[in-house]
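Coming up is one lone chain in structure tokens, specifically the form predicted in complex with L-homoserine.
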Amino acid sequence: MQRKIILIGCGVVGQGFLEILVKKKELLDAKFGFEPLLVGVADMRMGSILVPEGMDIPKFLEHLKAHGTVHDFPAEGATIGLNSLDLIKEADADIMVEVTFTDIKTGEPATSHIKAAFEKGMCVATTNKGPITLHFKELCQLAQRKNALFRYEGVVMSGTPIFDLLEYCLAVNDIKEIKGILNGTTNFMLTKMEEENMSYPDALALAQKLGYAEADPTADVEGFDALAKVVILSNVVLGGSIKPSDAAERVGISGITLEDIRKAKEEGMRYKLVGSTRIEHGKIIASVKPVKLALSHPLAGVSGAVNALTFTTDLSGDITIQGPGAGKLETGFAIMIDVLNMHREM
């Protein structure tokens, strides 16, 4: 079946998106009977584009790899120059991916966008952390009242699954805590720096080239980025209403040296940016902070890009997932199994 989608952010993860479902199209189509039409893109850097008829997505990937614009894509019939809250607004579609970057201090331009649609009625994916992060009951309730499908995989973790997991698979369990490593920029980092005597500088330089920072890296050098994931942890799992301001600690990497890191080597140790959440007499107790480690602890040894993270449940003990936490394809893959599972529900 046919679904019509808008794309509003065209950046890393929204190209990642689009590169896999040209990539996957035969097995899509022939496996789940899902059939994507794109009918509009809206950037604030690349301008935008409405095309009700579907636009050539390899065509569009390769417009953007030569010109790094969305705007002059040549599409017949193509209404151009709208701002993405007027595209949202104008489009005919059933599903709005939103990867604009991620502001977690207001939330926007995302939490507009996402209100938009609901408006609308269309469904949503969005890896943007801001709009979870801020106003998670708010969005949730607005989709219910428009019956429109939420979805927002990418958000912690991003291609790695957990909300799915918790979803399914840990359904009935009790969550008491959740601990683990949840920012794929800082772990690299640190790793490059213990592994290849890296500078912290020239650590992140390689972080920002490889699309695993955000717009601005301070949110994952100093612990904001790792502290949002937190907070829709314990929000959305353990069921709390907290915000960052609520959590007893947040301390970044921006601290730490490579002499840190030597002297910790030299004691079997082991510095990891660690993020846990725990329900504590009714109360949320979030926080997110350098921890060294034993070498023997099972979190030393995620090393990379990766996150890791332990749930303590009531019936099934500690379970403990591992995977990418950024990344082109692998954020865009959260995209693409949000769609992929509202297209189903649908």
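Note that the rigid core is defined as the largest set of C-alphas that superpose within 1.5 Å between two forms. Numbering follows the first chain given and starts at 1. Keep in mind it's a predicted model, so treat the numbers as computed, not measured. What changes on going to the form predicted alone:
- Relative to the superposed rigid core, the position of the CA of L293 differs between the two forms by 2 Å or more.
- The Cα position of P217 differs by 2 Å or more between the two forms after fitting on the rigid core.
- Comparing the forms between the two forms, the C-alpha position of Y271 differs by 2 angstroms or more, with the core used for superposition.
Having seen the form predicted in complex with L-homoserine, please provide the structure of the form predicted alone.
FYI, this one's just the chain on its own, none of its partners or other molecules.
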């Protein structure tokens, strides 16, 4: 069955999603009866295009690679120059994929995009942490009123399936606590400090060189990125209504020294930046902080730019899952999971 899709944000993740649509085209059709029709794309830097009859996705990707622009893709009957909100309002689409940049402080422009799509009755898949961190319940209520589906698998661990795991495989379990490594950049740095005796400044410089850390690494090294994910888990999984400011603690790794790493090693321990959340006396207790873990702990063995989560459940005990927390195809795959699940549910 054909599904009309608009893509808001055409950077690394958006292009990764489109590449998967091309690579898996025959499988998606044969196994799932899913035929994507890309009818619109808007990107703040690259421009926008609305093509009611659909675009040739492989040719569109070639155009992006050659020109780095959206608005001048040659397509019959195209409308160009619309801003993202106007494109959403004008488009006749079943699904909006929202993969614009994340703003944890305001949730914009993604939140406005999602609301506009729901008002049109579109289903939404997003990897944007901002709206889920700040406006989750409001957006879920709007989606329900508009009879639209809302999915966000990629907001916590990219293409490593967390919410589907909980929804299907751990259904009926009571989740007592969630804790894990939710930022690949800091985990990479701590790994280098321990395994290669690398100083904090050198580990940070390497992370920036490899593209794991931004020029301004504050969101990663001071725990803001991990905290946003902890807030999402608190609200989505544990049913809370907390904001980042409600967290009990937010401590990053900038104060961890090589001496701290060495002492922990002598004790048979290993430092990890751990995000955790649990319900205690009816209240959500959420935090992000460096923790010394015994080497036998499942999270202690997670090295490099990898994420991992341990769910403490009443029926299944402790379940730990680990995998990539970022990446073009990995995060694109998270969108693919969501779009395919919505296709099945429609």
